[in-house]
Each structure stands twice: as structure tokens, then as C-alpha cells.
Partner chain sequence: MASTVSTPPTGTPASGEAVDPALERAAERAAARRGALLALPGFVYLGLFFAVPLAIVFVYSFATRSSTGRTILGEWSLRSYGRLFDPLVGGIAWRSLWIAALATAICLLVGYPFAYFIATRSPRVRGLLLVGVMIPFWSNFLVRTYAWRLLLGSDGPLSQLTDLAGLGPSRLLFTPTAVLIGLVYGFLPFMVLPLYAAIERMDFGLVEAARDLYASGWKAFRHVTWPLSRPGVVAGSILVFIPSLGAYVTPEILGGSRTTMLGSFIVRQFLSARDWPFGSSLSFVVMAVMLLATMVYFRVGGKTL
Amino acid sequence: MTTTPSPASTATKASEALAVSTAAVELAEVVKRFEDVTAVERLDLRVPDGEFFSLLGPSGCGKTTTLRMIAGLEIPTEGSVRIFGEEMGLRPPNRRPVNTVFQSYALFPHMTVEQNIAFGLQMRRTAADETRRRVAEVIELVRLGGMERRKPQQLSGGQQQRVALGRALVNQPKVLLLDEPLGALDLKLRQAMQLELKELQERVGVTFVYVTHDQEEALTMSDRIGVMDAGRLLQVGTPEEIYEHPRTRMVADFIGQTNFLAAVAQGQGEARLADGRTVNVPPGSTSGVAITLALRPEKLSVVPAGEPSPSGANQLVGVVERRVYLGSSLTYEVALEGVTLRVRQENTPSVAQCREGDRVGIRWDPASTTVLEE
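Let me see this chain alone, in the form predicted on its own.
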């Protein structure tokens, strides 16, 4: 006997399916043109609720334009922007469940910390008691207790950045958009604030969409990263996936440092370099296809030129052109025939020390090679 599901059970299943499928932010086939310039080209992206997602890429790649379309500061030429399943369309920024933190914090210089954070609530005519309660909670959250009466000029750069974050969070946005908010800070403070930002995001549980051109920033803070170039989203993945398994030369080159060797696949897990030498590579490429081998400097090691190579390992011989001492590590630039490889290894007593002009071997495990077919 066939049982007809009740309207209630059907509605429950539908709502459960919606909960699974709904992303905090979803962009579908989004295009943005400025006259004859295409800033964003056919971009598809889903950011789950509670994720710290970073858009990473060089200046002019379209990442800030993408963020501005989510914020409502730009309207897509084509495509759809949805927040928690709701189409944003032409909805203005103040009617979207988002807040934006920019590189320039734009704090009101005549207002105290407390007044700056409360400003958005006052504009929304939030009750005074509710405003005081939420401002006090946010001040504690961003660790500005005891600084409530200070004005922006009495704060450090990091403290001003926390005020800007507090002002955005006090409005309880569903999504917080951040456009290079650490760019104005010095290196040490920026590195400290990276950890603070990630910790803050985990505490509040709000979805963060973060724009940066700084690879270290993205790797340090993100749950996932989307790498953009020339208006296109090239790859999305966890920091480890993006770093260890780049899909294109641009991604491999932009994330960290990478050596590239032109080669031709020989089948059976081998490739022939431009100078005719053969190296072992992960299998999978069709014989005769032109490929590029991407090698991270820290995956390579420098050894005395006469030292035999372990079975299965790759080893090429070259001359040290440059040696850079970095305290805990050493960087070598080694000239081979037609190419120079950069090698980075720990500076420990057990590691062979080489000098400029030395003839050395460069050794690596074939499994650490990324094969790019482009």
C-alpha cells in the first residue's frame, strides 16, 4: 500500500533540504563590467555559514569588486547575489544583512570608542538600554575594556582596527565583509591581528568574507581561500589544498614561492626536461604532453655534488649562485642549465652548508612535485 506523505512531513523535509543547501553567501554567474572593462567574469561561489573565507589575488583581479557586489555597493551587470538564500537584487547596502570593514577605519575623530561603536545602533533608533547593553558586550568582545572614553587619536592602529570591527559587529550582521582591514598596520602588528581576527571570528560564529592580496594572511586565517586573477576565480580550497595542490601556474606562483621546470611527459611517471635529463614525477600525464613541474623551495634540499641519490629520488647538479642567511633557515639559488632553482632548508648542524660557487646536487622526492598541464 502506498502512503501519501503528510503536508507537514513534506514541509519539514523541504525545510531540512533548504537548510543543507543554503549558503551564507552565494554568487551565481556573476559578471561586473565597467564600460568596456570586465572586472569580474562568470563568478560562481558558495560560502557556508560560519566560514572564514578569503578572496586572494593581485591588485586589480576583481576581489574588491566582488566584495562590493555582496555589500550592495556595486550592482552586478549579470548574475545573482544571494545571502542566506535571499536574492539581493537591487537592495541597497543598508537593507542587506551585512556590514563592511574597510582598510581605512573611518572612525569619527570627535567621538569616543563607545560612541563610535554605538553610532550604527543610534542611526537605527535602537532603544538606549539595548544600545548600552550591546555596545558593552562588543567592547568586551574586541578587548577594548577600559578604553571606552578614549578617542581614535589616543589609540594604536590595532586598537582603532578593533573599534572598526566592534562598530560592524554591534549591528549583528549575518555576514561581515572585510576589505584588506590590516593593510595599514606594520608587519608585527599585522601578524598579531591575524590571529586575533581568526579567534574573534570563531568566538562570534559570524561568516567572514575577507579580501586580501597577502598570501600569509589568507593562509593564516582562512577556512577556505578563493584565488582570483583577471576577474576569474581560479581555485577554491583549504589553505593546505591551495598551497600543496595548485591547479594552475598562476595559483602555484602567487601562493608562496615556487620553482618551475618545463618538461614533456614520458609516461610511466617520468618526464624529460628541456636539457634532456629525465626525472620522476607523479603518474597521470599523457606521454608527449608538455607539462610544467612546480617545486616548492622547502621541498628541495642541497647536497654535495658527489653524494649518490637514494633510489627513486630526483637529483640535478648545479652551481650555487647565491646564499642568503635567514637565521633559522638558509636560501640558496642554484644555477642549472637554463634555469635557476631556489632552495630553502633549515639551518641546523645536521644540514650540509654550501658556499657560493660550490657545485651541488638538488634533491627532491617525486611525490612533492606538482604537475601542471596548461
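Since the one above is the form predicted on its own, can you give the form predicted together with its partner chain too?
Nothing else is written out below except the one chain.
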């Protein structure tokens, strides 16, 4: 360009540059193809420094591939990967400021816990006394005291997981990549480790890019979640945004349970169901457009069939087909004309229970409806 930029545009450039440099990880239009499969399709993503970001999606949707492209273990077919503003290009993994906790841990079987953890520091020629000090610190941090001399095969799954974590954290990476790190652990341990990991991330302040296919795990731990399917990033948002306002049917279906009702928008915040009945919905859809109403089971309640509905609330009548007792809650599957709705009720004395075969009303607040236009 030959024209000198105006002061205003320089200012915006500067602020843009600042905004770019604060992103710990930035993927722009990243595509990854293996011979005949496209694993990742035009992915755009910014993860700010210090965030706990989760990539959530079903198995095979491209999560691992995305993580590997950040680590440098795969090179994108198209697009760019930036880490703290720096273009990574073809840079090999050993020259990127990130470390990975691998899905199967990939601990070196011929090295002790201590040697595994010290590996990264030794590769970077850290002084021996500093290496010793930092390894000791990390062993303390991941609570592996007394295990220093053991080989990985002599550890339990949870301990191996912590070695993998320590081996990455000891390098004080700017970004830690974790690929389903808790996938191999049993439920109790997994839940304990979820809290522990979250707490650790807050304490250390490292940016986490966390891959999981477990929606509960993602909701529990993340600052923000990116939901992936078939190589595409469908929606990015806080756990609450993702859960309360899913933008597509796939997101609504994958995160938690959802009832879907096909309808046609009527304007003025109304929609007509397939059986001809009209329900209230949040306004916004053009009249005549086919929409899908997404309703969370816990937002619905079961009431006696004859009970009049308060003004504004939606109420449909159906028959209880199945009653599933879950301890702290109950799930009813209620058959309406054409569809079956799943309703979750708290198991508390104030909520009346019903039996299979009962005719009941299903009631919900229109505001808790998510309208999907697809």
C-alpha cells in the first residue's frame, strides 16, 4: 500500500494486534484431510490466555486431530495455527510452547516416574539442580510423593494419569493440551480428578485446551465449551449458554437430554404443533416457518390431567407410558399424539408422583423453550 494510514485506522490496527496477541491459541480456517477423510473442516477458534476451554463432541468428530494440529503432531492441510500470536506453520512439536497430556498417557515405560517428569527439562538442557527442584515441586503438586522410583507399569491408572500431567506441567507450558485425560478412569476417580484438575488449572493459570466426549465433564470444568460434530465447530459458549441456548439440534441433543417437537411458527409468539394445537413460544420466528421446539426434561412438569393451566403456561395432555426411578429424581415418558415427551421430576415430598397408564397434563413455561430454525 502506498497511502499512509489515517491515525484512526492505525489505532484500530494496534488494538486488533493487541487482541490477537492475547489469544493463547488461535485457529483460522483450519482444514485437515487424511487421504479420503476430512477430519477437520474450516475450523475457527480463539482461546484467550488463562481459559479452561473444552472441545466436546462424539467420538471421531475430529477433537484429537484439532489438538494434534495445535501441538504440531499434525500439520493442517489448510489454514493457520497461532500460539500467542505467533504463526506456527511447519514448526515441529519440540519448538512449540505447548505440552500435551495424551489420551493413553504415553508414559515412557523404561523410565521411572521421576525420569518421566524430568524428560522435558532435560531435553531443554535445564541445569541439574533446577531440574531436581522443579521435578520435586511437580511431584508434590500432583501428589506422587514416594512414587519417584517406580516405573509406570507399577502405578494405578489414576497415578499414571498424574505422572502424565506432571510431565507436561513441569515445563511450565503456556498452553496445556489434554486429550480425554480422564477417559480411562472409573467414575468416582474421574469425578474427583475433574475437580482437582479444575482447581489446579486455576492455581497454575495455564490455558487448558481440554478434549472430551463427556458432556458432564465439559460442563463441570470449562470456562467455555466448543461443541464439535463431523469435523465442524457447531457452537462456542459458556456451559450455561451451551446448555440453555443450544443453536442447533445436534448441540441440544448432545448436551443433556432434550425433547424435540416439530411445529410451525404462527407469529406473535405462538406455534402450531403437528396435531394442530397451539403453544406459546418465545417470539422471533417468522410466521409460517417450520421450527423445532427443544424442551429439556427438567423444565417440564407433570400435573393431574384436569388441573387448569395458569395463564401463559403451556399444557398438553398425555398418558404415562413409562416411569423410571432414578433415586434423586424420576423420569416419565409421556405419550402425546404422535410424540413421546420425557419429563424429569425431583423426588421430593412436594411433588406428586404418578403411575404408568395415568392420564396427565404436561406443563412448561414458554420462556424455557428453545426454538431451532433449521
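Computed from a predicted structure; not experimentally measured. If you superpose the two forms and keep the largest set of C-alpha atoms that fall within 1.5 Å, you have the rigid core. Numbering follows the first chain given and starts at 1.
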When you overlay the rigid core, is the Cα of residue 150 off by 2 Å or more between the two forms? yes
